[in-house]
Each structure stands twice: as structure tokens, then as C-alpha cells.
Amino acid sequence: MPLDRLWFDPAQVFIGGRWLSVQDTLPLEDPSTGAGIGAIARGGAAEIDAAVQAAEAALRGEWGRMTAAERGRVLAKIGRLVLERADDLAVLEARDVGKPLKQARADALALARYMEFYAGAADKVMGETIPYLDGYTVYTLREPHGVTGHIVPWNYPMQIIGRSVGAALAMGNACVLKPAEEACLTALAFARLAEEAGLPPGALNVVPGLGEEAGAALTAHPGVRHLSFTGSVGVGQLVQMAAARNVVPVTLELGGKSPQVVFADADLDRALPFLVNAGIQNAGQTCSASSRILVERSRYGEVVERMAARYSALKVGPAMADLDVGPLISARQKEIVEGFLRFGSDLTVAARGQIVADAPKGGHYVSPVLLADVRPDHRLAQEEIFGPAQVVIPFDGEDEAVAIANGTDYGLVASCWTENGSRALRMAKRLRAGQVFLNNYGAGGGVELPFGGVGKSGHGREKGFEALYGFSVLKTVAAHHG
């Protein structure tokens, strides 16, 4: 979709319901080929501000005195539009981000589902009555924090948009927004759909601009009262700090190296699709990535023998002709992953994937490498590359599996094959992660699904019911009547 055709301007910001041009502008790239393709609005700390005021006046005003239900309307009617635009959507997340088109539209649909979800579960979030002292009736409410703040990356905008915002809306807060710098076109066009599903003027406000300038002023903003960020461990903790100067509290998302546990007895021909796609999928720039591929020795040979017969199969190329793998990011994504690869050098390489002859010269584009025979503490073994590619670790034993897997700083998806069924809840108990898949990886998304780390993967969850939790306050209320 040409950017001259877009339904929204995607060089303004979105504020109390209104678009604002701002001073400056941020050039906005294409990662399939490099090239210039338009400007987005360059918001800053006087943005930023005038969003939060913005959000303050919705919670005084009609979002404030909206029932849950009314709220859970408005939500439902954002999805049904997301539908109705989600190819436009995709293509736009496609050219914005470099992912195929086929993912690109997953992300459209999960952003739809994700509104349809929070719309129905906004009134149905409860509190409780609790047994005290005789003459005392005691209750829970929970509340909205208020103005929330989020920090959205730019692997899947619509994806964490529709698990941030989605769930901060539903239960009353007024939000704002900031989309990644590299990537911000689908979160303002979601904006827009939110306008135009009737959402009130201040409950969501989208501020582009650099991480330094409106990233900093929104985290270090008195009035924000909880924060929601997915993205580095490095920059997760300067949000962190920004947080505790305020006294607010905040969702991290991190990252992670996650595994996939392979015993002798999995079923190969179901895990090799999930061995393979959960490394690769939107060029291994994905949070949950599984980058590290656990094998019992026995078969050890075998599972490296596949999948070096899937990635070499693999076709990279630009995010319009729908292949298995698009470019990254930016040329410095690029940069960055290829010097974690040059650490790789002592490394086998088991298999590469290649980049079609007539993909763009300009283009960010990594050819997906497998490598084997990796040590557990390698630094392609520990460290997150965020790149498609992935390390395979043979293992002894169920003790040695676990001991691997767990021996990283992470913590946030794992996996274990096995057709031993207390061997796999064995280890659904003993794996360190967020969440654990038994015999699949990922469960195709799973909107319902509590999202979130430990250690350094971070800490929080979002997605499902626990994300409302998350973004309400729990209120007592001690009522003595005698």
C-alpha cells in the first residue's frame, strides 16, 4: 500500500483525539530494500505531556464514567474493524517490519482476537468477599492504575499493542502509547480504527519518537502511575529505574533464549515444524524464539540430519513475496547479528537457508544458519542473538537436559517432546520458564495464555485473564455495621 494512500499521517501523533503535526519527523524504511519510503512524526517530552494531560481528562471525563461493559463494546467494535482492514493492516506491518505477508496477517488477526477477548472479559473481572470479624463485611475491588504507559517494540507492534493496550483498556486505564521508532505505522493505524470505533477522546494517545526523547519523558513522566515494556534487558532496566523514581510499578518483557527439549522417544516428524519454525519465524526476531535445541545423544544425529534438511530449504527474500524468512529490522540489526555469528566461527555449521537471487541489494537480509556440536556455555548458546539462527546441544539424561536448559540468565518459553507422559510433567515442573509447551511450541499464539519471564526474560505477565490483573489495582474495603 503506498504511504500516500494511508487513512491516517503517519508524520503526526495522536492526541485527545486529535492528529497533530509535530516539529520534526523520523525517515521511516523500508527493511526489504533499504530505501526511503516516507516519515513519521518525531514526538518529544512536550508530546509526551500533552498525552498524559490528554489521558488524565479521558479518566475525568466519558472514558472515566464508562461502565466495564460499555468499555468492553467499544473494545469489540475495534476488532471487528481491525478485521475488516487486517490485509490493509498486514501489508502495512509487512513493508514496516520486513516480516512475510502470511505473518504479517497472523498479527492483523491476532490484534483482532486479542480486542475481542479483552471486550469480553472487561466486565467480568471480580472482586471478592472475605470472611472476617463478626460485625464486618469485607470486599475486593479492583481498579484501574489510571494513565498507563507503553513501550512497544518493533518486532510485533499489533501483537503486544492488542496484549498491552488491549487488556490496560478493558479494565479502565487511559493509555500512551509509544511505538518503536523503526516500526510505528500499525499503531497508529489502530488509532485511527479506535477513533473510528467511537473509543473517547484521550483514552488512547500514539506518540512516535526516539526511545532518548519520548521513550525517557514517558517512563520518567509523575503522572504515568504503570508501565509496560517489551524489548532489551539493557533498556529494560533503564525503564525500571525511571519507574522507581516514581513509585510505579512495571511489566518487563525481555527476551530470552529458549529451548526445546528433545528426548529419545518425541515424535519427530510432529516436533521438526516446531523445531525449525519457532527459531526462524520474523527472522529469529522474536522474544520467545526457541534458539536453542536440546537433543538426547541417542538421536542426537538424526535431529540435526533434518533440520539441516529444512533449513536448507528455506527461502529468504523481501516481505511482499511471502517466503519462509524475511530481512531484519535495520542495517544495524543486521550488524549486530552478524558479529554474534563471527563468534560462531569455531562452530559446525550444519545447514544455511539462502537469499533468493533477486532479493534487493539493500535489503537487511541474514541467511538462517543451524549449527551443531554447540557447547552449553558457547556464547551462541547463552547469549540472545535475535537472529535466525538456531544451536544444537546434546545431552545424557533427563538431570543433564534440565541442568542446560535452565543454565541461562533467561527464563521465558520452553518445550519438551517426549511420548513419556510423567517424564513430561516431570519437566514441565522443572524447566525455569514463563511458560512450558509439552509435545508443541507456542500453542499457535494462545491469546488466553499468561505471557510473561523470570530472571532476566523479565517479570510481569500479560495476555489472558492474569494480564488484567496486572494492569488493576486490588482495593479492600473493610465496612464494620455492628
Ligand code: NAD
Second form
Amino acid sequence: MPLDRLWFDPAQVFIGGRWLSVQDTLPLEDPSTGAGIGAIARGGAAEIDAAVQAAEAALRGEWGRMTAAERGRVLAKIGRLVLERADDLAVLEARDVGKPLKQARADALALARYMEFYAGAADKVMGETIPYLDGYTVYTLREPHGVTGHIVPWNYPMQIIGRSVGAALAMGNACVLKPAEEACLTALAFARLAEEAGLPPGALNVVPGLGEEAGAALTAHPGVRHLSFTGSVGVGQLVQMAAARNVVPVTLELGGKSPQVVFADADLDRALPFLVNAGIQNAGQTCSASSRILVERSRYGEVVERMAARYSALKVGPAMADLDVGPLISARQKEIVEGFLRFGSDLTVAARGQIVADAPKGGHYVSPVLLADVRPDHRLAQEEIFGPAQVVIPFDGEDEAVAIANGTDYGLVASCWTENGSRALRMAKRLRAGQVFLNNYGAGGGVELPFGGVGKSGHGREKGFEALYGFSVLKTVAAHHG
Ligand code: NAD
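Having displayed the form predicted alone, please output the structure of the form predicted in complex with ligand NAD.
Time for the whole complex; same chain goes first.
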């Protein structure tokens, strides 16, 4: 899909079912080349206020009157349109984010799956009746919060929009979405498809813009009744403080330093592709990237050697060339990652991937690097690099594995590789993370699986049925009838 044949205007905002131009724009860049490819809207406080008002009007109007089954039907239609346009959406995401085309297509299919899942779930959220005093009937209702604010990062726009906006709409909320300034094309494309599917005006509003302008305005707006934020720890803290001022609930999906723990009895042939792919997917710019590989000492050398062989074969190049690894999102992100890697100059480089010779010079390429013999307290084993780099750490025995795995501020996901079933179940209990994988990593990213962190990885759960509880308020009704 060439960017001159888009089915929406990337320099507009979508508010109350209308596409509107704004005064200022921001440049749009292709990370694979570093070249400008257009402009996006620079929405601000005025547009956010208009969007919140449009969302409130939607709740008083057609959208607010729809039954759960009717909402599900609209979501199902959005899902069908997303599926039909999956190839176009993939090209948009590849150009905008720089992710290899196959990975971008997987994201488009995940967006469709979120719509399908939440379409089916919309009319299956039920309350309870509670046995109580004689003469009473007590029951609970699950009601929407009202206007929900969604702040999304640039690394997986389609997946994150699917999981948060999908669940919020299913529960009958009206959404104001602030996509990342670095990558907002698929958010706008999605809004256009939602409109085509018959989503009533104002149920979904999209305001691209800078974080400190549109994002901050959304978090501070008193009309917003719930905030869903995915991004960095620092901004997450600002969002939580803004939510505190208005006393609204907030879901924070932040970063990670997720470990894979490999015991000596692991099936290495099965584990190896996961060990590497989980670190380099989306050029390591994945919240749930596995950036730490912990290996029991007796097989440590073998694992490093086999991972190194894979790293040496990795090809890095433009998103549309669909190689193993694409560019980073921006020159700034490249600087951050390279800055981190300079702290690793004392570490052993086990292997690097190769940037292909014809990769455009202006693209933000970083060659993936595997670092061996890393101390668990080393800065690169503690902090989120958010680039294509993994550290390998040896351990002796289960207790040390648990101590190292749990020894960072984060707790997003973790995995354990072992053929010993009892140990696998023990490790699932002992690992501190929102998701634990046994003899796999990521479980294919299933939309059905509740997701979220502990510690600095955040709180609250999105995805799966659990998200529907987060995007609703429980009301208890106690009727006295004598
Ligand atoms: P970021 O925090 O800089 O930006 C995320 C979003 O917040 C963007 O839309 C941005 O415009 C907005 N924002 C920035 N400043 C703001 C402010 N003051 N008020 C309100 N909104 C503001 O993060 P990023 O660099 O885009 O993403 C990288 C981080 O996100 C990494 O730490 C990564 O681990 C995390 N992440 C987490 C998940 C998850 O599900 N846990 C998923 C993807 C990314």
C-alpha cells in the first residue's frame, strides 16, 4: 500500500465521527530510510477536550443505548474489515514502525483476533446474585466506566489498540485514543475501518500528538474515567500521578527484563529458536522481550555457542525486505540503545548479526548482539535496553536461578525450560511475573491470555476475559422486599 493511496488522511484527527484538520503537524518518518514520508496531526488540549466531549455524547446517544450483543456485532464487523485489509495494514505498520513485513502482518491478524474475541465476549460478562439477609435480594452489575483514555506506544500499535480499545468498547465505554507520535498510521486506519463497520460516532476518537501535549491533556482531563497506559516506567509514573489527581483507575503496562531459565535437562533443540527470537523480535523493542537468558552451568557453554551461531546468521535490513530484524524506530532510540551498549564494553561479545550491505544509510539499524558471562547485577542485566541485545548468565541450581530471575525491578513475563515436570510447576510458582511460560516463550501471544506485570512492569491486566473486568465498574444492588 503506497502511502499516497491511504484510505484516510494521516494529518487529521478523528473526533465524534468526523475527520478534522488541525493547525499544526508533526513529521512522519520511515525508520528504514530515515526519510520523511508525510505529516501527522499534532493534536493538543483543544482536540483532546473535543474528543472527550464527543465520547460523552456517544454514551448519551446511540452507542450508550446499544445492547451488549449489538456492540459485539459491530466489533465482529470491525474484525472482518481488519482481516480483509490485513495486508494493507501490515505495509502501513512496516513503513511506520520499521518492523519486518511478516511481523507487521502478524500484528494485523492479532488486531482482527482481538476484535473477534471481544465481539464474542461482549454479551457474556455477567453479575452475580449474593445470598444475604432474609428479605433481601442482592445482585451485581458490571457497568462501563464511561469515557476511557488509551495511551499507546509505537512498538506494537495494532496489538495494543486491539487489546485495550477492543475490551473497552466491548464493555460499552467510549474511547479516546492517543497513539504514539512516532507511529500512528494504523490507529487512524483502524478508526476508518471502525467507522466503515458502523461504530457510532464518538465511540472511538483518535487524537495523534505529542505525549507532553495531547497525552498529558488526556491524563489530566476530568471527563476521563479510566486510563489505560502502555509505555515507559517514567511516563507511567506521570500518568498514575495524573490519575490520582482525578481519582480514576489506571492500568499500567510498562517495561520488562524478562528471563528465560534454561535447566540442564531442557530440550535445547526446541528451546533455541525461542531463546533468540524472543530477544530480537521487533528489533528487541518489545515490552515482553526476553533480554536475559539464564543457563545452568553444565550446559552454559553449549547454549552460548548455539545461540551465537543463530546470531551470526541474523540479517538486519529494511522492513519491506522482511529480514530477521528491521531498524529501530528512530535516531533517538538508536542513540539510547547504543548508549546502553557502551556500558557493556567490559562484557564478552559472543556474536553479532549483520546489517545487510544495501540497507539505506539513513535507516536506524543496530546490529543484534549476544553478550556472554554477564554478572546478574551488571547494568545491562538489570535495565531495559529496548534494542536487539541479550545477556547470557550462568547459574548453579534452582534457588540461584530463581534469585537471579526475580532479581530486577521488573516482573512482566518469564519462562522456564526443563523436562522435569515437578520443577516446572515449582518454577511457575516461584517466578515473579505476570505471565510464566513452561517450555515455550510467549505462547503465540494469544489474545485470550491475561497480560500485565508486577513491580515496575506495571499493574492491572489487559487481554483475555480479565480485561473486561478492568474496563468495567462493579455495582452492587441490594433490594429489600420483606
Ligand atoms: P513512552 O512512555 O515514551 O511513550 C508511550 C506513550 O506515552 C506515547 O503515546 C507517548 O506519546 C505518551 N506520552 C509521553 N509522555 C507523556 C506524558 N507526559 N503524558 C501522557 N502521555 C505521554 O514509551 P515508548 O518509548 O513509546 O515505549 C517504550 C516503552 O514502553 C518501553 O519501556 C516498553 O517496555 C514499554 N511497553 C510496554 C508494553 C506492555 O504491554 N507492558 C508494551 C509496549 C511497550
